[in-house]
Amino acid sequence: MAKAKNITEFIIERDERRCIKCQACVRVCASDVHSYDDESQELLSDNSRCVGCHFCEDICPTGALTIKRNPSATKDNAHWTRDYIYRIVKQSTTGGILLTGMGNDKQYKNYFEHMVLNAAQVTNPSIDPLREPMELRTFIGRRPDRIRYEKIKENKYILKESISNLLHLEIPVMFSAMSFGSISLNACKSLAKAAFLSGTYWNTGEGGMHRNLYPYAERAIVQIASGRFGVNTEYLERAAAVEIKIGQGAKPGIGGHLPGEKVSEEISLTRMIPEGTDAISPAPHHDIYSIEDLRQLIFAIKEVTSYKKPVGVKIAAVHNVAPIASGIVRAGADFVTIDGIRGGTGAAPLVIRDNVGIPIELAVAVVDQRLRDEGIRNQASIIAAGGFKTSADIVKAIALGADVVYIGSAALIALGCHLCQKCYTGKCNWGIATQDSYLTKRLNPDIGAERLCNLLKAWALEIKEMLGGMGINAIESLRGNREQLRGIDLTETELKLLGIKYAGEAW
């Protein structure tokens, strides 16, 4: 019987006129893809196994190298597309779950990509952000029900309500969750450093605090996950607030795993799990199984840190994420994070990944309008989280409902990623999502900070520029203000789950 032959996915074009023989390409591909044969004295490269991280290309000194999709394509079929074809050849030669990174790639509908956000007219004049000051400070947090006040003498009164905790950023993009070991330190770095800077907040993930991050704990998001990694009282009193992963967008319902070949010295400290041994995190949380469990542990947690931090949860965005989410904040929560079907991740089942949850903006929409209905929408904010791209995505998530934006893939795309979705191999060349110390060395962390400023610092500016038009001059003043947003080749389904008017609707 003939073997079934895996598709190459992409084509490397060696210019021979320009390659000088420097054997750069060889030197750092981590997936072996290039090398040179002394004897003919050629550089030879191999199709199959290149991932399109386009490295090679950009580190070769003469521009020699082009790395192209490879144009042979199986017979035109709409129902049997050439990855299906070669997912079925890969599983009848492994046997084995199909697995990869970054996030959702299948073209389901963008529902940022059809709305449109309102400008300011004769009436409502816009505001210059150049030259009238506009507010994107933003607090996260639980807010009381109403604020009591004692006036003590003429213009003086004293605060009456006790307001808990507040996270407060300067811009309302923060961080996602990425653990160490999922990325690599010099990774973690540049988002800690970055978030220092910026006046914002960096997630740990599941995989605890490296030490080397203590000096950027008082910006950082500390997670407790199924498996517990690294978790413990310092963990806890260093970090800003405590996350409670109970889901991800990218995998709703399915736990994770750090191979055992992946559990370095340095992980197996961080994480407290013996060197080279699988890190595995349960699907569900074996102490939570009801929303009084949930509560126990929140309070556990506040009990711990003296109540002087946030504690959330976060969940993935599915099909009854409404109730859920209002059910975490009775429980306590101070925040929800939602993570959406295009949340990123280092390793997924492509199955799970592509095909499980739903869009954030529908999510997002349907949380504030339930918490709204029930009167708690004070008592929790509201983190959005999977896919966003762009600062106009952030502002109508805003305008949808939320409180703040975790972005994760588009933070990790500024510090070089190609996207080629080839996380889960530890062979990053862009030294990002790997462990090997030849390969993370290629991460400067304060190089990688400072892309990652100048992210934030030029989306801060369109946000500005787009509050500015709308007439507004606080971010706090667009939150759930729906009415800022117009939908385009919607239908009313969709439009009533988001709560729009359809583009030439009057308010």
Given for the second form:
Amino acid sequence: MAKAKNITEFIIERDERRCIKCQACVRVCASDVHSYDDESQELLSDNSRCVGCHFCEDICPTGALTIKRNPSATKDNAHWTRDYIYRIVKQSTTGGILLTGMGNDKQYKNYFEHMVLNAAQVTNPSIDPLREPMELRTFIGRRPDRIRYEKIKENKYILKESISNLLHLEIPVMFSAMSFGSISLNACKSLAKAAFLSGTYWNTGEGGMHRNLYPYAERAIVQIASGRFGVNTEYLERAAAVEIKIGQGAKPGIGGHLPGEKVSEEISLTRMIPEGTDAISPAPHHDIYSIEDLRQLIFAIKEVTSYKKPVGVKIAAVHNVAPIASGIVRAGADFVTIDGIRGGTGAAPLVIRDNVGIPIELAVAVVDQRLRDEGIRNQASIIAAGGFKTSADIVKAIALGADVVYIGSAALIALGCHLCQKCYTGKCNWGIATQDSYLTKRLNPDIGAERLCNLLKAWALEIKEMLGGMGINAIESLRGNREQLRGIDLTETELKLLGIKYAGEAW
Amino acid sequence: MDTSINAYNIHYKILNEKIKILIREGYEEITVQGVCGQRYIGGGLQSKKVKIILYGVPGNDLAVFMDGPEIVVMGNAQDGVGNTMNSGRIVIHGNAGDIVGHSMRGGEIFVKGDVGYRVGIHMKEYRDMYPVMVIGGSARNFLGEYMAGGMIILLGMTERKYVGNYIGTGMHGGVIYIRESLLRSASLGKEVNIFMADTSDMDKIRPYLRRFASYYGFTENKVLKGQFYKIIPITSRPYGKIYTY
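What's the form predicted in complex with the partner chain like, now that we've got the form predicted alone?
Once more the chain from above appears, this time first in line as the rest of the complex follows.
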């Protein structure tokens, strides 16, 4: 009978000539892969437990360990791949929904890789960002339909328009929602501090704000989701902006579920629920069944925060995303966050993560176009999320119509994540997706923040180089500037949806 | 200090701003006349000393995120009363709509008459915060859905004879007490069990029922008579076993 529950995905190779038997690997692995046999004085590895996180390989002082893919092969079969065979083995053993973590790992077409950027040649000059001013400053929030002013006397005017409060970013990249609970406090602190230092924003996710993060609250976007965990007046007032979470790219239409064993004392304090109880975020908000209901919650938050903070709505990119986004803007949202099919998660059913939603590139393009067609694009900012892995993706997303990009997975990779996709087990060796103090202390929040600041700095330099090359000196001038993009290997329909020309077509 | 304002024909934004200003000026009892559908009254207010008396029908999300004040409604209330409320008290001299006490974390809600669908949904408790809702009449379907903590008491003292179906669907904490007479046709959600309320249960609910009687001028006898039943979740982890790791 097929009975394997743990599928051996990786093989650990130990170079005996290099191994000094220090047993560091035995001590660090939260999956208990390595052990030391006193009698034979041998180091042993149980390959079936290895998740491929590479922590032991990285920490081994002599470089004796190499993690390799298990070469054990099933007969070549394009349809029944090894992965699908073992899924069935696992489910016929346990009878449960398969869980996973991080973003979609399937080979859906990546449109960013089918779009190329423009550069200025002869007829318009490129700009050298090293010597000329280049502006990445971005604002999030509602812009007025018109500017009215009154002339008081010669050269003296006063603004008659009421301008709403905007979020002020030095770089059009923010850290997306990751709750304390899904990630460790040290990971939250790294993100919060980096956002604070880099002049951008971090997001609490649905899980309240831990008191140790209050010093970074002015750079926090707080989330309010269906479970309303940790949400009270102070929580809303403390933040720079509020985001109503309707959906998430990794699991559109699905609620969240933090199992009771993960609700420790600190998490209980932050979420405001008793220790050890399940924190169930149902799929829908119980008070939102329509755009009108959404408007009611948006304005409830605005009332409570005295209309001082931008209130946005986060949705997963789904088939009807453009009309939904239009409704959200008309409901009074100051920003719309759209999370694409490659968006990450701490835990989601595998079939949902891999099969539900649409790519962010198409979603941003159709939403921006729809809002422009309806003449309401100025009323809200568009924040794009879901698998952004290089500064070029960010530039392309902004050219397609996004104002700002959220990064989640990329930020966690900067903190050590190797995408083993086992976040839901709570045994993250890198100290990110875990609450075990033995593991979380491996992540130093000061060093974490420094690494994130480095990443943002590097991407800012690259974005400036790309902008300068196009002869553009402000990110504002790139937004929705689709003439800077050309498609390669795309169909007519794809070009139409993205609103771009094929490579080789002139202006 | 007490004062009175007239809400006739004014927008909720202006009305709520007026209330906030009066509270800042130190008024502790504010009477609002002519309330007609204005939303978010009492929303996010944090003063423990303030009492607001509303004449008319307040709109949706009455006392949303409220933390402290007491609100008395001399009339009916609409949907979302006490949405995500932290503490305070709401006393309604009439009926209330759907999702009363949605995600309420603390405080008390008293309703003289009947309530709508999905009342007490995702109510939760935390440390010394224990939300309590006492309903004089009956409730529609899905009472206490996803309930995670706190207490709901249903008295069945109105014309409506029965409570709705699917009580406590997805419930994983807290307790619902229902008078026997309401239960004849009730169907419970699959996540709950029902027991006859014993003396310790009655000791627990008696103080709230006495207060209920005093708010609405009932005799204690009328409120307390008859057998009560207790509905509690079978497990605090209803969905713990559906995943494979």
